[in-house]
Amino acid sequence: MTELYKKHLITTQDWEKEGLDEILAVAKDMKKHRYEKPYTEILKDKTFLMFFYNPSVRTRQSFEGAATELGGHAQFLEPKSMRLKEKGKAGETVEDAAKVMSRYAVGLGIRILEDAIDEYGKGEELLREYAKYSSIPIVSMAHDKYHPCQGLADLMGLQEHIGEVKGKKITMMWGYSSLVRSWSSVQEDILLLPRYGMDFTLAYPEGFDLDPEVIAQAKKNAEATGTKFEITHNRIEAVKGAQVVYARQWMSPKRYNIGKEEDKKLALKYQDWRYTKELDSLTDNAYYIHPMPIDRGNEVDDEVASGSRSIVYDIAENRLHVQKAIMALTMTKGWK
């Protein structure tokens, strides 16, 4: 069995597949036995710290709920209410903060997306700096590059509905929205799902490329499992034969240089990039997934988002169970 106690989770790519399988197995059992021992006592009298550089809805709810259901407590923290060192300002360093927080709690979650940084990669850099100095596990609650908890919740949902996902086709399609969304959750799935043998088609308008290093690693992951990884700018061809469609907007690589408002203007050119009922009819009765919030009527038609093959609510619930499993396996030991 892989040793997960005190292991950081910044991206699933850092973990062996055996460890991810263990998280998923425990999460599924926790879902079946949600309010039963020993699960309800794993974090008894223990604290999980949640550090939010960016606001959230499901992330805060699901992590607080997870800590409570494990018998512990989740403490909400914001940089604006802390004396942290920033550019040109005196304050507590990451080293000092990480070492002190390690004395108070059993785990630390950090959420830091593009609006809180001025350069791509800075969020990832911050998490890894905390991991360097922390003696408790650091969990990404979504940062500029990755969103491991969402990726695992997506995979868990697909396994629940499809069964064996190996050999199934997922199409990840850019969808128009005035929301300028991070790359985090899409890049996590791009890395994770090929490792489980899914054929992956990535479809987006020209100019909305993702991190080339992530794409290169995804191709290696697909090659290792003998699956396909394809990129296209033709959304119609992309969805044909898909068993899963993930339609969501993401920002352009220019976002950090031109700003949020200018990035919205780039997206305006591609308002026809929507996952419609017509596109849905070209799939192999595809399940629809999305990390939420969904921009209905733009990214996707209402009829699809609320249709019988939409599993967005199941996946949203799975965030709770996956995070409980992560906390149980990385922040305590001896309960199994």
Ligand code: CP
The other form holds:
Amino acid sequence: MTELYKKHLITTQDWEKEGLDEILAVAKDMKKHRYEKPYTEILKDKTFLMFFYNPSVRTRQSFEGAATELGGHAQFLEPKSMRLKEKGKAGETVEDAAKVMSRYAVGLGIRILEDAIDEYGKGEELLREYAKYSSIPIVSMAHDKYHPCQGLADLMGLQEHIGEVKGKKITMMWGYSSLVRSWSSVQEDILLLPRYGMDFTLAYPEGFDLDPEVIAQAKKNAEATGTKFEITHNRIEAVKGAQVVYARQWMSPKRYNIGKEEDKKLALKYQDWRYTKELDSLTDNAYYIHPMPIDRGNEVDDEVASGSRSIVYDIAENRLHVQKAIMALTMTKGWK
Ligand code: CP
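How about the form predicted in complex with phosphoric acid mono(formamide)ester, since we already have the form predicted on its own?
Full assembly next; the chain just shown is listed first.
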């Protein structure tokens, strides 16, 4: 068994597959035996810190619920309630904050993306700095580059519905929205799902490229498992024969140079990029996935998002179970 105690989780790419498999196996068992011992006592008398620079529905509720169900407590923190150094203002360093927080809690989750940063990569930099100084595990609760808990919940949902995902085709399609979304959730799946052998087709309008380093790594991941990784600007061809479709907006690479309002204007040109009933009919009865919140009527037709092959709520629930497994395996020792 791989040693996960005190291991940071900033992206699943940092972990061996064996460790990810262990999280998924424990998460599935926790789902089955949700309120049973030993699971209800794993975090007894222990605190998990949740540091949110941005709002959240699922992540806050599922982490808080996860700590409660494991018998512990999750403490909610925001920058305004802390005394950290900010641009041009005196305050506490990350080093001091990380070392002090490590004395109070067994784990620290951090969310930082979208408007909380002024340059892509700054969120990742902050998480890595906390990881450098902290003696407790740092977990990304979504940052500008990755969203590992979402990736694991997506994979768990796909395994529950499809079984073995190897050889199945997933199409990730950009979908129009006036929301300007970070790359975190999509980039996590782009790396993770090819590692499990899924054929990956990425479809988006010209100008909405993702991080080239992540794409290069995804191609290597696909090569290592002998699967395909393809990029296209033709959404109709892209969805044909897909067994899973993930349709969601993401920002353009220009977002932090031109600003959010200008990025919205770039997206406006592609309002026809919606995952419609017609596109759905070209797939191989594809499951629909999305990390939520969904912009219904823009990213996807209501009928698809609420259709019988939409598994978005199962995946949202799985956030709770995978996070319980992450907390149990990285923040405590010896309960197994
Ligand atoms: N999927 C997800 O992270 O949702 P929230 O932004 O609501 O936490």
